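Only one chain is shown below, in structure tokens, and it's the form predicted on its own.
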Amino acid sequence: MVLPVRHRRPVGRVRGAEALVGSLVGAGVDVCFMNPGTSEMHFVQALDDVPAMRGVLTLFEGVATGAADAHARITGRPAAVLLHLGPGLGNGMANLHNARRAGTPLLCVVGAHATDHVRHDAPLESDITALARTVSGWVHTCGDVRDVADDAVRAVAAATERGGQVATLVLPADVSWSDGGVPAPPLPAAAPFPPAASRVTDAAKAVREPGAVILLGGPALTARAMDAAGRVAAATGARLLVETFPRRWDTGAGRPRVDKLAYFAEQALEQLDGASSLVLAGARSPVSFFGYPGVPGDLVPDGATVVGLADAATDAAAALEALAAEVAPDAVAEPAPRDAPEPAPGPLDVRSLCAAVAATLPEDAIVVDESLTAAAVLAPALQTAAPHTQLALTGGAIGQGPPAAVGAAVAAPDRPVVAVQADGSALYTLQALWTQAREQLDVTTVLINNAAYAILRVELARTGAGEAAHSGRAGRMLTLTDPTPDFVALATGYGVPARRVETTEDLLDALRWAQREPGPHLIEAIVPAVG
């Protein structure tokens, strides 16, 4: 047998992949979600050389990117994902889009062909940089093993800029396998900008007037920021609203009770009707998710003044505290009560399902909400549940829920994760259950099975495309029947214990079963379709 030749390295120098992984760990990035290929094998081997880096295998790149997104949202620091060439990046794009919309600090390492192999235009060759730029705020290709560690820490620092962004480092295979790398010290993370005094003054003037609305989003949804916003509302009468899909929201009993801005444009317009001003705290000015015949896309009411208190790159909690000091120095935020009673026995529907989740929610849980048509019921139900953190579908690209549950559970192993998941979007990334089982993550997935793309039934009529949502060829495109997926069998096949329930009492029993036992569980809840 001929053994591979190991070249003698200069003292203090290592292979490029080892220098990169060691530098990432030194910069605080110690988890990498991955689905690697041939060009990333030296990165994988470096996991043995740098045991402080935890590698988490997923079965699909969209699971890896969604998990990295949620991990960073919970920890507040960059997470890493490793992808294989352009097609691997393409498979992970939907959840990278969600991460971009969330302002998540995420480091995306994409393996590439060896530098001298690119000229052959091999089957997997593609323009990785062009793909990466659609979701990344920073993109760089490492050209030399001597630079790889410096490039790695630059990428980590870049991920923290602008309040958080995707930073993509393209890593050619020969840079990974070559000797001569030297680990680099970390660079400072970008700090949030302090609030501008002039913006605080403008916001104070606005909230003192009747009819003011404060729209909270992004970094303004921590417990600290929510308390300050609640004090402002208590003192001035300003209404508080939370953006429709918050990236991370600390809510529940003991925290100010705040409604979400509705998903449907008509309902959002009703919520904002009569607003004299709209103060933006970590949120963007609201627009409808889609264009509809006869419905405005800009949701700001006519005549309302838009006041930017804090954008995504600003310390929104500090801005709200400065505003509270100005207009509410002695006010106390009114906390939501702990009031989430069990629903009455009987057949399950969306309301009883959401009430059951709220009634049994553990203290300090993380709720991953990809409930879609159930979201309008789930949000108010959770307002008086145990204090918890919610993660939502920031960019609207479905298939985020199961991967986000993985990332959240890895980030906070001491906190239970409850994923409330629509059936259609679950099928995009159900492979995440395998990773939950392999890593023995404390995730309870409540799978809402209405055997349909129910949200699209509603949208079929709202867009003016037609009303044949339950029949005809169009209706068949919106159902998940013939055959109907068996989520208990699917979950069991991935190694996750599962039950099917059709009544409220069975759901409550299943939720308690899942909370008693360690590891992941799935509960398939059969409910009538909406729309």
Given for the second form:
Protein chains: 2
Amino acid sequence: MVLPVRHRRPVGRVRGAEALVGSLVGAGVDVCFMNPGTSEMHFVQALDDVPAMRGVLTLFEGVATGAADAHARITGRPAAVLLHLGPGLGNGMANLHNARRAGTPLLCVVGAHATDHVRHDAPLESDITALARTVSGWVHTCGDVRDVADDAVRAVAAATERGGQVATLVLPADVSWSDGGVPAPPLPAAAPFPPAASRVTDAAKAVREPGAVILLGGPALTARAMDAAGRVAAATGARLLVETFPRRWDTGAGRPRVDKLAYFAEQALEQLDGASSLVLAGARSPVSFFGYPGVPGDLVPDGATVVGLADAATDAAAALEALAAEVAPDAVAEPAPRDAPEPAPGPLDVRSLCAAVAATLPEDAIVVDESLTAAAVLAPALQTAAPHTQLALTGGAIGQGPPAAVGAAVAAPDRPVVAVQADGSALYTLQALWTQAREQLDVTTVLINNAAYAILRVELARTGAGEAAHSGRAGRMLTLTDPTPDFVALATGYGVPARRVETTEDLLDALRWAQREPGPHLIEAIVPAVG
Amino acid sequence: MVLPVRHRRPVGRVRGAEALVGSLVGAGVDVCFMNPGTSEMHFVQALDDVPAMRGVLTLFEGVATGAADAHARITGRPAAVLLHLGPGLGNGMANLHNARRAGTPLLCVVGAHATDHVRHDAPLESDITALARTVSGWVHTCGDVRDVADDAVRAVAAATERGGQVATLVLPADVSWSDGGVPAPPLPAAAPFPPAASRVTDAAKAVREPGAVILLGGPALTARAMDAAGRVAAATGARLLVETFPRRWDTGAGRPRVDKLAYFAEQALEQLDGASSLVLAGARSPVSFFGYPGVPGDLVPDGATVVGLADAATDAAAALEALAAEVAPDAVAEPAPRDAPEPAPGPLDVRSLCAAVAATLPEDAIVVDESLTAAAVLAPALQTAAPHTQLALTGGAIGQGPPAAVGAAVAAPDRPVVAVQADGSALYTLQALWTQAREQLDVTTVLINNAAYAILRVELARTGAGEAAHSGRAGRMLTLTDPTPDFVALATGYGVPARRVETTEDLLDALRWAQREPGPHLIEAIVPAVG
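Given the form predicted on its own above, produce the structure of the same protein in the form predicted together with another copy of the chain.
All chains and molecules follow, beginning with the one already shown.
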């Protein structure tokens, strides 16, 4: 095996970090989003020895983990991050949580103190393993430089298990800096489980009855899986629904028309009302995002049968194709038409904003959707826009959008990325704009500035907690006023050209400007707050 | 007992959140730094019912936790944060790590799903307890609305144990929203341990020998403890050293002159070379911040006796006073003179920058020091400046400075806060500027823009990892160029007036401008990178 390592020492005598990085490249992991510190210096230095590994610097670990999540969702292969001890991992936790919920194959390398140094309980020492276990399906601390490359390729393989998970390799500094690394050949990725014939039979029985609903999610949202689902729907009349926060959804004109399950439990219950069965294809059984007094957490309607056709670890496309072969051998999926009407002119609102994004969406774009309150309007608008791929906030940990735009753009440099982004969430990880500028990524961020945590205002009203959501001491905790952040200034500070728009006409003009020029852009769209 | 709750329901029938917040105020916790989400809506609403509780909104949980840490360091009482489920806690982890290392009494309230909702494993569900344990000395999940106020006052008391620790109360949404809360009276704070007579005797023996070093840290850096240490030094010739990253240090002119232990192990070993004994007063036995090949992690010189006079949980001031009574009954501490020379004019460097800060430092200021590579120059410069209090980066988790400035300014509205801030670290939690603007806090941030993770360049050279720290693919992971962040634009975006300076004269002018006007200011000081 030829590893892409420029050996400056005899083979088998490379430094641990060099053996590790070279073996990662051999295993197909050739991008690493990073926030290195002292304990990771030899990993960093190995970038000079292994030119096939691309290091992408971020200003904050949450940017690195969110970028890696999106990168893997787009490429379908494990992505890597390099973090600095427990606090660095802590900063990356929220987007690792989203990656866990997405079932993303993600290799998380956490640099640690040198093995000998741990006993001194130096200031940065903490329980990295305990922290990592809360988001990882696999955690291992490398104990010897001779094992580091083997550990690395095992971690990459582990990341592909169970349909994709976070695998964390804790890397003591002495393992990195010591000589004696032995490059390791790649291991095979875990294959998804084949669909179970009995589940296909059960699903076929269910969809032949009136009132069946097929809930698509996880791996069942590729173009291939969607087409099979569309054929089943065309032949049987079964309704298709997509889970609320899909990890990766190929949609738009020419693909089967599918509604999304609503975020709010009451609306989701209405959508599911009267369903005779729920066939789960890659999706989990639907539950309310939060619990509320008097609202059921389990959204399966009374009397509906639940059939688990394919879980996240199963080849969902194959399962849907087997189902289509049984119930719809000659059917053709009914494609969504291409129909993105011109948005209404005048002052912007959520509806005209979403229509403008849909009308101008480039072919084969990637849409990063952290639009939150606007999402219920955005999804139908995009359904008939140019075909594209959507990435959503899978785990509810906000601050995922700007990092995900980084990862998607690095993964697919030939595809434009359009990020539709809520303001409060953007402010969690806005540093991602700097990486967009440094790497000159083709990202257009449409920043919806409504000067509020709008979704929390809705929630405050829903919980019955307050009449005074817009005023008073409580309301002040939900507004982003006094001062309202100036996203044009913030983007400029991070090196991203930006414009502020308040009308549909100006938004359309700004979208064309952003798409014409290379590199990242931000459009701050001033929109009245809902709720 | 009269609780500061505006009862809209009969006593004993208040909502859980209202009983909780009212009881916190009764226990002396009257500020809560927060990033609430849906599960915390009733806590937020309770701000309208309990006007004595001040809610301070932050744009990111790491700002809330860093602010609470600093608030408690200044007031000496527990401070509170409100976070949103596991991901919110994750975002707050880095500064909770710093709080843990500081021995800060901190109450961390983490909202969680309603008890009934946990079994649905909804998208935001994760193992909050496991996460919390890595930074907390006390973790409890409230199980019943009737207990919530009792749990809260116990958490506040727990935060004061062991010299100060993080106490985490997990608060299910249904406990907050249910009626039946019973306000609880405050519990006594844990008292520090009295000094052990045998340790005082041992320390007295040690300091009477030539070559003794007293290492001061933790609670031994108050004006009172420092004065006692200064008397011991004056009488015996023992040398005084302050730990590298003090949690709260009363220093400046008129207080005993004390050097800081150096950050780099080699320099610290030189400082300690020849010590006959190390008397630990509130400080831990010195260890290297990181492990390096061939450098000892334990910095105690060969042959030196280590005497633990007072640990972090002991009344260090009383211990030092007992020691002074024994060895220096009539001594007077030699105060540092007031002598802050005018800085050299011309283009700024680290030396002139630190001199300018020292020369203009207001009386009784709080200095937040996250200056990293500049710290070795800043500390001696401030030693003879106006008397002030310093807060340092106790746990090495960067991104502590801007949040700490928030917390310090909220804790002491009558004291000006001067934050001397490295650029790379600032970018972790720069959202703190927005809270400074919203609360109109008297914070002057001197942002040292050297366009690099300068300390990592030094580390890269030290580890022997690379000759190419300034160039190449590795070096690119340590620079903040291409583009260099524009901190004036960023501060403006968050609503903080800002200026860029490149000369001593302009820095002095900007410092006077910032001190003259109320509210926060940021001065971006362009300084050549070291290393």
